[in-house]
Structures are given as C-alpha cells and as structure tokens.
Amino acid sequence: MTPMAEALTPSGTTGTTGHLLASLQPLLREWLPRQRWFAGKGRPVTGFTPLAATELLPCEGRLGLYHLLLRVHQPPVLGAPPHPGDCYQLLIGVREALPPRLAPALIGHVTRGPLAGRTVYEALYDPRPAEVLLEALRTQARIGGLRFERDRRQEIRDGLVARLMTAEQSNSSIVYGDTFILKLLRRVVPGVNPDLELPLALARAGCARVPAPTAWLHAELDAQSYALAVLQPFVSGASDGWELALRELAKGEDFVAEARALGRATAEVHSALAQALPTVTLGQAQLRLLVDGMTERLEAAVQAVPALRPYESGLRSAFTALAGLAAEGRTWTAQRIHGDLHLGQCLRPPSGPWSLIDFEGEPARPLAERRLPQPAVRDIAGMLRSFDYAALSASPPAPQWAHGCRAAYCSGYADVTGRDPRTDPVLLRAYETDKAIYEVVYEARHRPDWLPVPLSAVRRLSLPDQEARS
C-alpha cells in the first residue's frame, strides 16, 4: 500500500477540497440522511464544511480512496439552542463503475469537479479500501492529520480478508477474517473517547472481560484530536446476548446460569474500572443534580408521551426518595462505568467467558457526560431492563423469565463484589426509572409497536411497594 500523504486544506470555497467537496454535496445531501447511523434524520442538510480530506489512494488508478471529515449543517431542532452541526467520518471511494456486488455500496455519478464522470460509493463495502485501513495500522502510518496507532505487543497479520457488518447501529463495523474486527465511529467529537479510553484501562488492569485494543485511528486537527476508529480481536463464532437469549426463550429454556455469569462479568469490569480510574463519592449537592436531571427528563417525556402521564406521581417518587436519602446524609460511590449496558453489549462465544464491548457510552449524550464517574448500579439498571425487553418481545411474552434473569444477574454481580444490588433499592429504582422513561420516549418517536414494552415497566416501577417491584 502506497497512500498518498496529503491533507487536502480544507476550506469550503476554494482550493482542491473546496473543489471535491462541490462536486459530492449534491450526492451527500441525498445520501446521508439514508444513513442508520446518521442522526439528524426529519431535517433536510442545508450544507457542509470540512474539517479535513485526506486521500488514502491516488483517484489517477482504478481505485481511488478519501477519508473525510465533514460537518453537517441542518436546521436546529425546535426550540433547541443554535447548534454548529454534527461532525461525520466518511470514507468515499471512487470508480470508474461499480461492480454488481458493490451496488448497495452506491452514492452517485459525480457530474463535476476533479472526479467528474467517477462514481463514487460508501467504501466500507470494498475488501480493497478496508485492507488500506489495516495496512496503514499496522505500520502505524502518518497520513496529512491522521494518526495510525498500534499496541506493537499484538501482531497485526498482512492478508486478512475484510468483510463489512451489515447489522449497525449508531458506527460501521469491518472484520478482518475471524482475527479483528474495526470500529469506526461515524458521529466524531473532539476529546477522549470512552470506547478507546475504557478499553485501554481494563487492558492495563489485566481485565480479561473486554478485547484490548490492537490498534486505534485518530486525527489532529486545530490542535484538537478526534478519536476514530479502534481495532479490537474478533471473539470469533461468538452470539450477543439478546440473540442468544431471545434462542433460549425461543426453545422454552431459562437463561438464569448465563444471567449469573454476566453479572459476574459486569461486576468484574466495575471493580477493574474502580481500581484503574479514579472515583468520587456522590454527596447532597451532587445527588440533587443527578435527581434534578432525572426529574427533568419526566417532565419533559410527559409532556412528549401523554400515555404516562397516569404514572407520573409514582415515577417522581422513585426520584423523591433518593433525594430524601440524600438529605438524610447518605453518600454513594461514582465510577467509571459502560454507560450503555443491554444484552446487544455482551458476547458469549461457544466456549469461553462473557465479553463486554462498546464502551462508547449514549452516543446523544455530549462526551463529557458520557466520561463523569456515575454510580455503578446505573449499568445494572441498563441491563435489567434489557432482561424485561427480551422476555417482553417474546410469543408469548415470558415475565416470570426476566424476573429469574433480574435475580440471578444480581446474585452473579454479589458473587465478585459481595454487594447485591438490590440491598441498595431506592438507588436501583432510581436509575431503572429512568431508563424506563428515556424508553418509552425512544418507542413513542421511533417504534411505536413497542411501546407496551417500557409502560409495562413503567407501571410497575410506578408503586409505592418495594414488592410489588420486584
């Protein structure tokens, strides 16, 4: 590989990325919002300014490739504040034409500029331009602001055939044969990011739960640094644990001996995160903002979702109640956490221990939220209610199943650190309440089928008696 070393300047007007960047707006306005992991979808893109382009593989071949990094300009959301625009990574290749199979991979025929009469496609689709990727890891290469990095301690072999995920979510995925697998982040922000800062911590502390990073991509630009990409082992053969437990209801069967196992898996990465990073101890000042938020967020999903207003006293005592504990004296830990805990977050592979990965946090939460220590108990709160989604989203539904499930993840997590979580209920209830909540917002705006999955939890969280709870 051979790519070429130019940061094209950049500049929306004038000079060669102003000239690039004409020609593919066009293309872009339309193919963006298509996107899964674009985020501003219901409002059109009114423009763009790069922040860089670099060109990985000179366009005079068969074959060339752009790395770019382009904020999106669109009209604010109502009554939110101006904000400047999201920042998207995109990697553009570019042909003469496309073969058939690369024809998902389509953005369009650029008609002018310096690729006018190229087609030009989502290039995460083509083995060639993911094999650059790897290539340049793996001898850590220096391309305009980009910066390959590698741990020289993990082999990176030549060779390895790429193949694209196609199951995303919120950043594009490649596997490179059964050996690694690259995640590139699609919405990027200056800063540290948790899924390439946790990682690194664990792997220092010796945590054998999550895949230490072999290899990471980031850019310097305006002497700010965006986290981009992070290169990961592949847990070959593996299932996540939604699919895997969704078979287990499929075939009648309980999920209580894996549900314990991943508790213990959580509350061994807690504990690593614990002793690798440092806590804080959450007082009155500060649990009257983190309850202030939660308070909040009801408010405004009642106002968004009038089928919980019948619930919203109940919900507010769950916050209430903390609040009153708090003013009473007591104190809880903070930490680094995950931050984004469901079963989709958990690998069991066919022989072997569970795995937890994305530690990216919510990527809608602002970077500097997502970094703040937060107590523990919110990741089992996260991983709770992915219980009740699985056995709620079964035919027929199974509540009995996520009620063994919820038990035994609580036991397996006592295991390691011989605290169960539910010996601390007000905050448990606290923190599932308002996951429950930030659901049933999400199922209102985007699926509304299910809906009756959070209410459910919703009406049950809701109750004054601890019992009636569990």
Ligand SMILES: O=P(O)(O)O[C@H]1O[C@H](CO)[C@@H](O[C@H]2O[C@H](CO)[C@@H](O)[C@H](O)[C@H]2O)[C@H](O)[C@H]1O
Second form
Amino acid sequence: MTPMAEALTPSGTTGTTGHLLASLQPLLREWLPRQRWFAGKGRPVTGFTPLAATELLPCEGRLGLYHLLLRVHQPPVLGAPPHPGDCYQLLIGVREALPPRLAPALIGHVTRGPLAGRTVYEALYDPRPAEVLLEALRTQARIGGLRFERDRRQEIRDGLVARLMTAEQSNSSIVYGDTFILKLLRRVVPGVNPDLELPLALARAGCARVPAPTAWLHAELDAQSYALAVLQPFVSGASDGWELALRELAKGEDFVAEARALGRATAEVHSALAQALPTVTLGQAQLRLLVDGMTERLEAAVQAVPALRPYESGLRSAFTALAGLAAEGRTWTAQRIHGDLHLGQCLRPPSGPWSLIDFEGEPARPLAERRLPQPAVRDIAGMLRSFDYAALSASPPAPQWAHGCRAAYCSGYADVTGRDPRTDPVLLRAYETDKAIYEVVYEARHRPDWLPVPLSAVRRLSLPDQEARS
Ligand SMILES: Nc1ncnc2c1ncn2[C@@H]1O[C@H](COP(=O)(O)OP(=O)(O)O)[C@@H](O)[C@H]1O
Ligand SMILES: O=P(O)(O)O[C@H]1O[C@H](CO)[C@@H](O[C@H]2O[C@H](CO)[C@@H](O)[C@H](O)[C@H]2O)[C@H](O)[C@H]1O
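What's the form predicted in complex with the ligand like, now that we've got the form predicted on its own?
Expanding to the full complex; the earlier chain stays at the top.
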C-alpha cells in the first residue's frame, strides 16, 4: 500500500475526507477530552477547525488512514485572554470493523454518508498504520503539506514491527522492533520544536548522551512549519532513572554512584549545548524579569493552592535574595538547557551509560519561552527535586538517601565542568523554589495524594537559614 497524495485544507475538503471530518466532529467531542495527552481538560470542547487533513491510505481499501491537524475550540481559561484553540495531531484509521485487539482504540462508528457503518479509531494502536509512517520517513515522502525527512547516514531497515508505548506520557510514542522510537507530538504549535532542535544540535556536536534523531516529520501550513514527530534510536532494555531510584530505595541501597554519573551526563549535555548554540549574559534587567516571573508564579500558586500561604514570605525571600545579587551587579551566563529535567527523563540500559531524553521543555510554557537561553542551574534544580521526590515517595521516606544523591549529582557535574552548582546557592535555591512551587500546583491538579512531597520541600526552602535548608 502506498500513501495517497491527497491533502485537503478545510475550505477545500471534499469527497471522502470531507465526509470523514463531518462524521468525526461529534465523536471527537467525546473522545478527545478523555485522552491523557489532551491539554484542555476541564473545559468543554465546543467545536473543531481542521487545519489540514491528509489522506495516507484511501478508505476504499480495507484500511483507510488519515492524518489530521485539528484546532480544538474551547472556552478560554478563566481570566485568560481569548485564544484561538490548541492544535492537535491525530492519526485516524477507518475500517469496516475493529478486530478485538484494537478495541481500546475505538473512537466511534460513522452513522451517515458514504462511510456509514465504518468504524473510526486511533490508528497508532494498529501496527499497519504505524508502519506506513515509518515507510514514509524511510522514503522521505512528501504528502500534501506533510514532509517526512531523515538523516540518510542512519539506516532504517524495513520490516520492523510497530507497537504503541503504553507509558503515561504527554505525547504518543511507537516503538519499531527494538530499534527505533517515534514520538508523535500531540499538541503542536508552529515554530522550531526543541525536542528536535536540541538533539540534532547535540548530535552535530558529537554528544552521545542523547539519542540522535534519525528522521522527523513536519507540516508546512500557511507558510508556517509545525514539528510533528521525531524518530530516534531506541535504547533497548533501558530503565528510567525514576524506576532505578525506586528499585534501589526498596532494597535499602544508596544511589550515589548513579547520581554522580547522572551529574556527569547532565554536565556533558550542558557543555555541548553551550558550544553548539548561543549563550548570553544575564544582566540586571534580564535578572529582574526572571525574578518577576518567579514571583508571579508564586503568587498565582498561592491563589490556586492555599496550603502554600504559610510559606509565602519565606519562599519570596528566595527570589528577593536573587534580586539582591542582581542589584549588586552579579551576572550569570544563560544557555540552551533541557528545560524539564527529572529522573524520568534519564534512561540507562543494564550495563550502558545514561542518556537524556525529551527536550521539549515544560509543555505548558510557550514555545518562544522554552527556547530562550537560561541558567544551566535550572536543570540541576529539577534533578535535585527529583531525588527528593524519590526519597519521600519511598516507604519509609528516606531523606538522607536524597541528601547523598543530591551531593553526588553536584559533584558529578563539577567533575566535568569544574563548577559545583552548590557554590551558587542563591541561584540554586531560587530555581529549586520555583520548581517546588510548580510541583505543588501540578500535584494539586493531577495527583493530590502526592502533594505532601513538594510541600515538604516548600517548607524546607522557605526557611531563612541556609544550614537548616540543606
Ligand atoms: N530513545 C529512547 N529509547 C528508549 N525509550 C525511550 C526513548 N525515548 C523515550 N523513551 C521512553 O518513552 C517514554 C516517553 O518519552 P518522552 O520523550 O518522555 O515522551 P513525552 O514527552 O510524551 O512524555 C519515556 O519515559 C521512555 O520510557
Ligand atoms: O511527564 P512530564 O515530563 O510532562 O512532567 C510532569 O509530570 C511529572 C510526573 O510524571 C512531574 O514530575 C514530578 O514527579 C516525578 C515523579 O513522578 C519526579 O521525578 C519529578 O521530579 C517531579 O517534578 C513533572 O513535574 C510534571 O511536569
């Protein structure tokens, strides 16, 4: 089966694709908000505008396959300015009937028009459509506005069997054999996506700590480019840092050697990014903006989670201390960083080195902000928070375990860069505080049972005395 080159924009959407889009409207209204990766939870879906609909396999065959970019209309978040709606990437399969193994992929049944009686479903669950995507990447296909591209120096074998990853994630990933993993971004925005940009830059710089992109997909739409997917080598048999840390904690073992190796891995990635991409010096004006942003997030968080109120002034002091150094003329270097580093973003195969993945940054922040150079300490603070999380979610909680990991991680970082992050305590505290506040809001919204974990950090970080905080 070869992909068909039919691409239809909303105004010109005709024939089968037009009927399919009309049939999907009511079905997606129910289905979309239930998806883990749907970012607009809690607000009703009031409608859709298809930005692009591309037929990859025609419905006339046993399996129809459609690539959609849909703008989803929802009422704006309370108090937020009007927003045209987020754009999502969907891969829709159409079959006469779904085999039982695809039951979890069901979106619904078409009741009217030429497709009446057909079943539409989330095609990523189905190996065949997933293989169509790999084949398109392998052959560098151009279908409508879709551009499948690859690094020709890396081989993509055919015949690799596809399976959808079932892990909880913000996007969707397909593993091919044991060789590649394709991450399909779900909520997409125009512009350069750091999840492709940074691994490509690191690969060019010869940094082996990040799986080098093998192929990627983007869409050209109204003179704008949307990054849609990245294919990377699959780190076979790997566990992530969170799993490994919890395993060691359960055995009563420390994680010091691993934490030190992680510190070195982070430092290697930071050094390569600083060489490959521009760095800037943050002077008084930029630091003022940084501190203002942190303070505003604190204020919003206190509104959202009243449990923060008793610590508000102590937390604020972390930011005013940073503002104080800036006012004295202290500057910091900023560079491109990972942006959302935690133990779950670090992979290690049984006897291999650590790799870092998922350079998308915090998905809730605007793309332009995620691509700004920032102090590398921000990533370090994320990892330090993660050791704390692991230790406090163990039974019994093991704060000393976290202490050892945090020290070893900083030492590992210093092994490579010659700079121990602990020698910059004011900046480190400000970033750890900012992250802990973010986590409080995240847990209050998504996992209220976990709220005590970041709250305990908030309590510690709000203390005036540095000794008591560490
Ligand atoms: N190159 C890789 N090799 C092996 N597993 C990977 C690789 N990249 C990602 N994974 C697995 O896929 C999961 C989701 O990937 P991630 O990039 O974090 O997606 P998301 O942004 O959707 O959360 C990771 O937690 C990891 O288990
Ligand atoms: O999955 P994402 O990368 O989008 O990150 C979000 O979810 C994370 C939880 O899955 C959350 O991370 C927090 O919990 C982790 C343990 O589950 C811990 O290792 C992290 O240090 C802690 O921040 C993350 O904050 C959130 O953005």
